[in-house]
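What follows is a single chain, given as structure tokens, in the form predicted alone.
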Amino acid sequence: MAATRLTWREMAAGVWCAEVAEQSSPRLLDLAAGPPAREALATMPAAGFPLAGERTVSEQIAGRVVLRFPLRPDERLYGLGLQFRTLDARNSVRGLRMDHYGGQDNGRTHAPCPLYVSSGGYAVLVDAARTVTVHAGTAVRLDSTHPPRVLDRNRDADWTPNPVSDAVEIALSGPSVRVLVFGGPTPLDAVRRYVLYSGGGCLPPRWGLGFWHRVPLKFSDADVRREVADFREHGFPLEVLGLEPGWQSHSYPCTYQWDPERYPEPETLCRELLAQGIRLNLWENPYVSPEAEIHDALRPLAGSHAVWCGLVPDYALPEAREVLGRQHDREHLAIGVSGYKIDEVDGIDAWLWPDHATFPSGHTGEEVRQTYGLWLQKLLTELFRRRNRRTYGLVRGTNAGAAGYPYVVYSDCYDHREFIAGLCNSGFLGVLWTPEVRGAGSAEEWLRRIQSVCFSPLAMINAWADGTKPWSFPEVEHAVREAIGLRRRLLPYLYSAFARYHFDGTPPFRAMALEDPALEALDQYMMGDSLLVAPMFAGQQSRQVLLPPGRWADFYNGELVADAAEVTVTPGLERIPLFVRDGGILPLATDDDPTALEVRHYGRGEGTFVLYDDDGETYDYEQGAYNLTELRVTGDRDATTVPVRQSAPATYRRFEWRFMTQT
């Protein structure tokens, strides 16, 4: 069949859609946390359709739909699944499939979002819950409009096995698909439109941005109480304590019921922890044990294949969601549990259900695999929403449209550099990623990992396997305490960055390429609008840091760095390199007064910061119950604090200005 030109229609400001036939299979954005944020989209800079329309085409080939989009020679492509070794996906082939990350950037990953962001200032999403193969500028057609130059390997030094193609070609099974294009004009604007069209980013509860600690596999309630006492004795803060599989009466597969020997009185434990300001987070996987009380009710609502001899419930069915939701609400939420770690929803092929598995909803095994993590995030988020309580948790598999769900992706892989690369890549896709800390081969590595995780969406030690503690390496215990303390002091700044994620779609953590397309760094990133984070790795004494245009100041002393595109820093072991944009304003919590903020100004330029504040716990902010305060420096360091919106009780009532850069 000949190629057919796609017909585009504008769905919202700067967002276009084209459909190939009538799509019967599930769409990823049908599982988004909320409807498109149309009012916010309408306030963005105007954007025209960014592609040459006559070169956006589809074909039906051997039972597959093949899409083709134009690509300029100078374009770089980002996204195409959560990757851990590369940033630019140009000249690669990605088979975007939900899976455990296996050490290759080939598209099999925990978040196989079929979205690419162009350095030219637009993004393309294939809105289908299927495995998607993307030839990102690798497939050269004989009828190419701009064919590559033919080179002779015997004579041409610049010969390459990968000639530059002038197109992105995308193939997936079935006769139908929906595609969305998000305009710019910048790559960051395109990402913002994608996030807003997915309903806006999540706004975690304030406690979720504090410090987390997950305890070993078979801890009992007595062990938990001793662990909490040890944190208190060592002077370490603890906002969330995570229980691993041993809390259940049976796991792999799961009952979701408390083990009566290890946790005879879970309600009492929850109450005690909450009284100390500590929330409880429960590990679970979605495969239901024959011993579970809900097993028989879910049996007719499950797929044809088992995982670890447990049911695979079809959560596309409202009846299945109701069974699990009712049990979780009664036995977990009602006694004070604050969230979940959703494990094992990604892969691996050898133990997961096959693509030919059948499910009672009619969805194929392939479609269920691509969306299973989304269904569980949806189910559990809605449980907490009904109680008007925000949650924050972890998930091993997610996909496009998940920006609004309060879940952070993690992995069993444990390479520090790959963890930071994942953090850089996550911002393109509307997902959050944590470089969790487990163990370390030395005190230096331990501290460097702690420093990194404290500048991520979720700051956590996961001691499920080896029982590590923040003080496991006594020689750096003080420095670890300092890093965690700095994380907690920066919470007003970070919480405001997440509010912006929700209201205007700007990712709170993002690669430098979204700041400036010329900066393709895999080992540094932005946290919020003003703070540049450049992690150190074990064995490093110094490192190079790429700086976006403009002047930047050292976070710790306020000194302006050289007006250069690249600087070398030697921070010492106890510090992670941090830089603040000239004119940047950072609100920091104080140690002695929870109602006071230290407001730091860096550099010599004028600047503003919009401080967000709400109750930190409920969804009342969606009804307008939140405050906005503009922190502003103009002229000759004229600092002002201007209330913009006051619709909720104020957390902060005293502002102490500090000018970090000496004139």
Ligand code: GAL
Given for the second form:
Amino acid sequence: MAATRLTWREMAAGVWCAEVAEQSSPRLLDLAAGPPAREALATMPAAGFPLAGERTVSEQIAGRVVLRFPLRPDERLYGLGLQFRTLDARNSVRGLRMDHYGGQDNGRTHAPCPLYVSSGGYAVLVDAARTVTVHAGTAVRLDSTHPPRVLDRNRDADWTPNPVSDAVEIALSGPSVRVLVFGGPTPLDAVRRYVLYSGGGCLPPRWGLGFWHRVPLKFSDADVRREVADFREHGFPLEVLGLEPGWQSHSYPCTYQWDPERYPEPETLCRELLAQGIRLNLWENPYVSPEAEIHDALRPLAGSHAVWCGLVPDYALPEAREVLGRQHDREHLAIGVSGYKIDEVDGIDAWLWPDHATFPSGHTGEEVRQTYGLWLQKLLTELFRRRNRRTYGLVRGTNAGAAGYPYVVYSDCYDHREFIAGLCNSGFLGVLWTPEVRGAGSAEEWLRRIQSVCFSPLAMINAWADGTKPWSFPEVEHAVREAIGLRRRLLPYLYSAFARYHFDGTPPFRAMALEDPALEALDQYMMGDSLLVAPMFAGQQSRQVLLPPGRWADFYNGELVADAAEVTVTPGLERIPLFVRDGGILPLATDDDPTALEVRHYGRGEGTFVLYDDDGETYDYEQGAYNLTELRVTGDRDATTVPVRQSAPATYRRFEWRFMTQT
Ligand code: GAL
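So that was the form predicted alone. Now I'd like the form predicted in complex with beta-D-galactopyranose, please.
Below is the entire complex, every chain and molecule, led by the chain shown above.
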């Protein structure tokens, strides 16, 4: 069958869709947290269809549907699964498949989102819950309209093993598929459209952005009480305490029931912790033990294969969601549990069900694999929503369309540089990533890792295996406390950045390439609109930092750095390099008064920051119960604080301005 031109329909402002045959298999965006945020999309800058329509085609080839999209020689392609070593996926082949990351950017990863964002200012999503193979500018066709030059290796110095292709080719098991194109004009606009079309980004509860600590595998309630007391004695804050598999009576497979010996009175423990401002988060994986009370009810609703001898319930079935949901609500949510860590939904072939496994919903094993983490995020988020409580948790496997779910992706890999690259790349895909801290080979490494995690969506020590504590390396305890303290101070800024994720789709953590495609760094990133974070790695005394156009100031002392595209910094062990855009305004919490903010202005330029606040815990903001305050500085350092919306009790009443840069 010959290639057919795709027919594009505009679904919302700047979002187009084409369908090849009628799709009966599950689509990723059907699992999104909410419907497209049409109103927000309509306020974005106008965008025309970004591709040459006649060059967007599909073809049915040997049981596969193949798509082809035009590609210019200078385009860079970001995204294509959560990558940990690469920024630009161009010139590679990605087999996007749910898996634990195996050390190679080949498409097998914790978030195998079939989405690419072009430096040309648009994005393409293959909205299918299947393994998607993307030839990102590698497949050169004989009938190419812009063929690469034929070179001779014997004579031409610029001969390359990868002649430039004029197309992206995408193949997946056929015959149907739906594709979406998100317009720009900038790459960041395209990402924003994708996030908004998925319902907008998540807004975590305020406590979720505090400090987290996960305790060792087999901790008992007595161990937990001791750990909490230790935190207090050492003067470290703790907002969330995570329990690992030992809280359950059986794990791998799981019962989701409290172990009667280690946790005889979970309700009392939960209450005690909440009274100290500490929330519990529970580890689980989705494989149901024969010992679980809910096993028999789930047995007829499960797939054909077991994982760790446990059921794999088919959560596409409402009955299955109901069984797990009822048990979780009764035994966990009702006593105050704040959320979950959804482990092992990402794969490793030898553990998971095979692609030929069957499921009662009729979804194939491959489809369930690509979406299992999404189903669980949906189920658990909705459970909390029914109680009008926000949750925040972790998930090890997710996919496109998940921006609205309050879950942060993590991994068993542990390379610090890869972790930061993951943080940069997560922003393209509408997912959140944490470079969680477990152990370290030296005090220096410990501190460097803690500094980075404090500038991420989830500031957490995962001591499940190592039993580490923030003070595990006494020689840097004081600097660790400072890093955690800085995160706490930046919370009003970070919370407002998340509000932007929700309301206008801007990812709170994102690669420099979304500021300027020329900035190819994978070891520095933006947190919110004004703060540039450049982590240090063990063994490094100094590093280079790429600065986007405009002037930048040092966060700590407000000094403007040289007006250059690149600077070298030697920050010392105690500090993580941070830079603020000229005119940047950062609202910082103060230590003594929770209603007071220190509002810092950096550089010499004018600037505006929209401070968001609400009750921090419920979904009432969706009904409009939130406040917006415009913090503005005009040319002659005239600072104003203008309430632009007041629809909830105000969190902040005092604003103390501080001009960080000397005139
Ligand atoms: C791993 C997970 C770890 C820890 C452990 C407990 O799969 O990534 O963070 O939870 O399981 O068994």
